[in-house]
Amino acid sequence: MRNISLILKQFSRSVLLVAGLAVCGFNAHAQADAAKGEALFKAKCTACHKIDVRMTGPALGPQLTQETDDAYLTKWIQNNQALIAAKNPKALKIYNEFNQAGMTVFSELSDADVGNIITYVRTEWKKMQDEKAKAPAGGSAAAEDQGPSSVIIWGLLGVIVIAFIVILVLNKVIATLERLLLNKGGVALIEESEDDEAAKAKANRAEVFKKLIKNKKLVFFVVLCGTIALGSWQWVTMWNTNVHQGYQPVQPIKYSHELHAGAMKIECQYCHVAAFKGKNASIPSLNICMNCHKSVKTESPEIHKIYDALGYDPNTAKYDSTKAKPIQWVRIHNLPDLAYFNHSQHVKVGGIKCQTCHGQVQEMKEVYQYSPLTMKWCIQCHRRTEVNGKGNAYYDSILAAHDKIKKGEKVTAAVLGGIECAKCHY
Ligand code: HEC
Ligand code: HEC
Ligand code: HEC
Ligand code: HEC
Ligand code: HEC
Ligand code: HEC
């Protein structure tokens, strides 16, 4: 009997322990997995695709976490070319989804290398909304910091006004007992009548009041609790003033970059032109809009503004100076004088997006302050934000002037970028 027990519990080990080590060799085998599809995607895919947004292609997180038929997307991803060509109705779906934009053919990418891609982005895809399911409501990291929170204040206020009602109730406790004690002690309370009653409840009453008032205890706790109420109010508000945060003005056209950032993918810069090289992203002149607006909608009350503004007559295609006055587009962004910025540090130099500090500009019809522009708001991103000094002309001019200084030669402002316009200029 001992026997048999003895070689049940070494079979058990064994089996756990091989199923320990292969759980572990598939672990390893998806991580190696993901770590080639990382290296792929990035090289072949980014230019396209990107995994939580849509860009010239579909935001692949999503359609690969949709789409579940790997043997489909791997024919796909190595020819969707001749996919389209036989007709498959998905490929034609997508496609057209697409306005046939028509993506390139991969045909170097072996299966193995196709899966290596699809671990990498649905893995990558799971640990972002895992991400996103960790972070608080609202979103917005420049949203996190405003201040004491309203939970606080609630709270707060909770507490007082439940403090408040238990003090209402052991007062009348507290009176009760009182009562008890004196009929005790045989001072009989004396019989009334029901007018007496009635004149006696209302003097009580007063009585009571008088009491309330005189109760030094009590009157500090109203006076402590409607300080606290009213320098909770007074604090949020001075967290919030100047803070323009949603702030959305009504603009003269119904110009929507949903539609033209958003659906058509004009580039930011195409219409932003100075946002990669100057302190403004600037307001676009409406010659820009012109290159289209020539010919496309030109029977539109919106469009004819732009006519009117520029003094252009449709029917004869002329320019008139004198009969133009531009539109006067509505500032939305705006940082007092005392504060400079400047766009290109941040978009070219720290390659920073511009929906991290303007939110998903492509998706809004009407745009809307989406940061706080706060002196904190700057501050917490600077502090968190890491530099990254490899591969940029900025730096390594920087680094440059730095190994001079080191060696002791001449280094003029100019070499530190004192000659750039944006360095003295507003
Ligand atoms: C030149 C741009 C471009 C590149 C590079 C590119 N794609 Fe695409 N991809 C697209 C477009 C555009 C679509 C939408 C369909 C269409 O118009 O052909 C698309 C669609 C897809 C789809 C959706 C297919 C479906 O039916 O759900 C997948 C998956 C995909 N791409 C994966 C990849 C992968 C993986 C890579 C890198 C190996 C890649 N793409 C590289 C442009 C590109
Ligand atoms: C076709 C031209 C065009 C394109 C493309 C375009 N914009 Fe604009 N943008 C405008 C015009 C015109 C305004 C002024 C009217 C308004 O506020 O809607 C504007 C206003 C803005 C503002 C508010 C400026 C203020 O007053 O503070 C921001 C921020 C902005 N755009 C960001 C973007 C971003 C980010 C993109 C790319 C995703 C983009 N824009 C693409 C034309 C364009
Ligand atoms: C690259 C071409 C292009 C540029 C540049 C462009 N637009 Fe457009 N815009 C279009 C197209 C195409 C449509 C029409 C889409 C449709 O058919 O509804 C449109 C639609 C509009 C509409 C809606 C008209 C209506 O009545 O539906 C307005 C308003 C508008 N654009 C304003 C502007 C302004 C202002 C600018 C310059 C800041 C601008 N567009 C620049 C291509 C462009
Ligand atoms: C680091 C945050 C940040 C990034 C990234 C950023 N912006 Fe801005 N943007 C601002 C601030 C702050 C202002 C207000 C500037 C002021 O009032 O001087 C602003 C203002 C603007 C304005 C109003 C006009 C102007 O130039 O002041 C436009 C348009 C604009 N941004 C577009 C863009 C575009 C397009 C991009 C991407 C290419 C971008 N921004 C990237 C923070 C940013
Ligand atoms: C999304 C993050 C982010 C926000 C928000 C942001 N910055 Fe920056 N800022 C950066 C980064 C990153 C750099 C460094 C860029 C580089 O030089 O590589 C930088 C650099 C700068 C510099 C240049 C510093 C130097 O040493 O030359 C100034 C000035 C500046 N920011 C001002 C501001 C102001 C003012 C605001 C708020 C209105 C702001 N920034 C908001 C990320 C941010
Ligand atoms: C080292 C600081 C510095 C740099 C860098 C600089 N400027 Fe200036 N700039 C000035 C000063 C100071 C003035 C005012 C001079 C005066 O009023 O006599 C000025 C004046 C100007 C004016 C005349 C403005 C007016 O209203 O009279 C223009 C235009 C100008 N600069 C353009 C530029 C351009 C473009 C660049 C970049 C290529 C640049 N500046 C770089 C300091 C600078």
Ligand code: HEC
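On a predicted model such as this, the values are computed, not experimentally measured, just so you know. For the two forms, the rigid core is made up of the largest set of C-alpha atoms that agree within 1.5 Å on superposition. Residue numbers count along the first chain shown, from 1. First, how it differs from the form predicted alone.
- In the core-superposed comparison between these two forms, L218 has its Cα shifted by at least 2 Å.
- In this overlay on the rigid core, Q63 has a C-alpha that sits 2 Å or more away from its partner position between these two forms.
- Residue displacement note: A39 has its CA displaced by at least 2 Å between these two forms (rigid core superposed).
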Given for the second form:
Amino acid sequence: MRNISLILKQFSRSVLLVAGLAVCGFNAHAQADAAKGEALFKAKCTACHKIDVRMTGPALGPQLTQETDDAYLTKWIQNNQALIAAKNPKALKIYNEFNQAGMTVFSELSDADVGNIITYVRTEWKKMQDEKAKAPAGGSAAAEDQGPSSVIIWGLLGVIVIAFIVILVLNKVIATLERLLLNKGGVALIEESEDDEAAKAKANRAEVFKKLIKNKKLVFFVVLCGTIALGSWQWVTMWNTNVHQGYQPVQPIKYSHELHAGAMKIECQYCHVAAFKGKNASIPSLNICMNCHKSVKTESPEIHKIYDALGYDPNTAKYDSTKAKPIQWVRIHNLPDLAYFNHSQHVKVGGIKCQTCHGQVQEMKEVYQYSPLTMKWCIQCHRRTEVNGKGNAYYDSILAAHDKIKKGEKVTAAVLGGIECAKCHY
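Next up, the form predicted alone, please; the one we just looked at was the form predicted together with this ligand.
A lone chain is what you will see next.
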């Protein structure tokens, strides 16, 4: 009996120890700080992860909800490369799923830090799911609140119609009362028929017209004004032929220069890369857009137009070239074929800012043609723009050629840039 009691005591102690450790572990998990986890998540994770959308890495909300082994998650976050090297099945699966792209090692994070991040992600994911579940009721309520109801609109229209009818009736009543007062005062009213009134008015108009026709000074003045007005209209029409100042077409994607060049301070030549070294500024490649929008504003319908044009699937982060199609941008600034304009000459050599010709683009939600781009406009700019030849290689070569001419040395057209391709081919 004594042996049995000793065994029971040892067993009870083991059970109590395990229960105590479980309670401590539960408390430690429960006490994880979601607020600290949010700060760490934003500092360490947002470059590659979102909670609800797949980016460079998986969407962490569903991922951490499905994976309940926090010890494994802690090891993965702190040193995923060690798990992959050890051939851990879970690690190899996610490593292969993301094209063997290695995740950053966060060995500086303690177990508590990782626990805070996991708690924050799971808490936020639960909130998102709860909000999504409530969305239909909230969405319908929001839809009902938008704009005035049709009853109010029809009611206002009814009030306007009734007021108009009342005014007509009051006018009739006033006219009738005036007639009664005149009759009572002994004033006889001679009522003319509508036909008589119309005939009298027509006769008066004809008489006035005859008098005007006979006035030679008035006729000359009218003819002169008409000739001047017609000539001015023809001159303005011909002068503005093919001048599209203010032209603002609707583009296939709503792109705001006010946001990107204004608020975000993105340099013009980050997107228009050829403006510094070529004739045309060039339309930005969609790959430039993807430098940011692979992870920024991925939920926007306008960004999804870029995805569709590239055949890009944001869920798998893969491209399908068979689904790719060009975006039909509408050109805004278009010079006639007889005119030659080189962006690099103005931007690089002349040092002219983009706003000189294109206006304050950084303030435009939708770009439009700011300048008339006429020959007169270009000549006026060339007349008032001073040339800064100091330290400019192009002007240095011109000065060197002039010095040779003064010395009587041989100077060919090639020295003056005569064999540059753009001299003939543009």
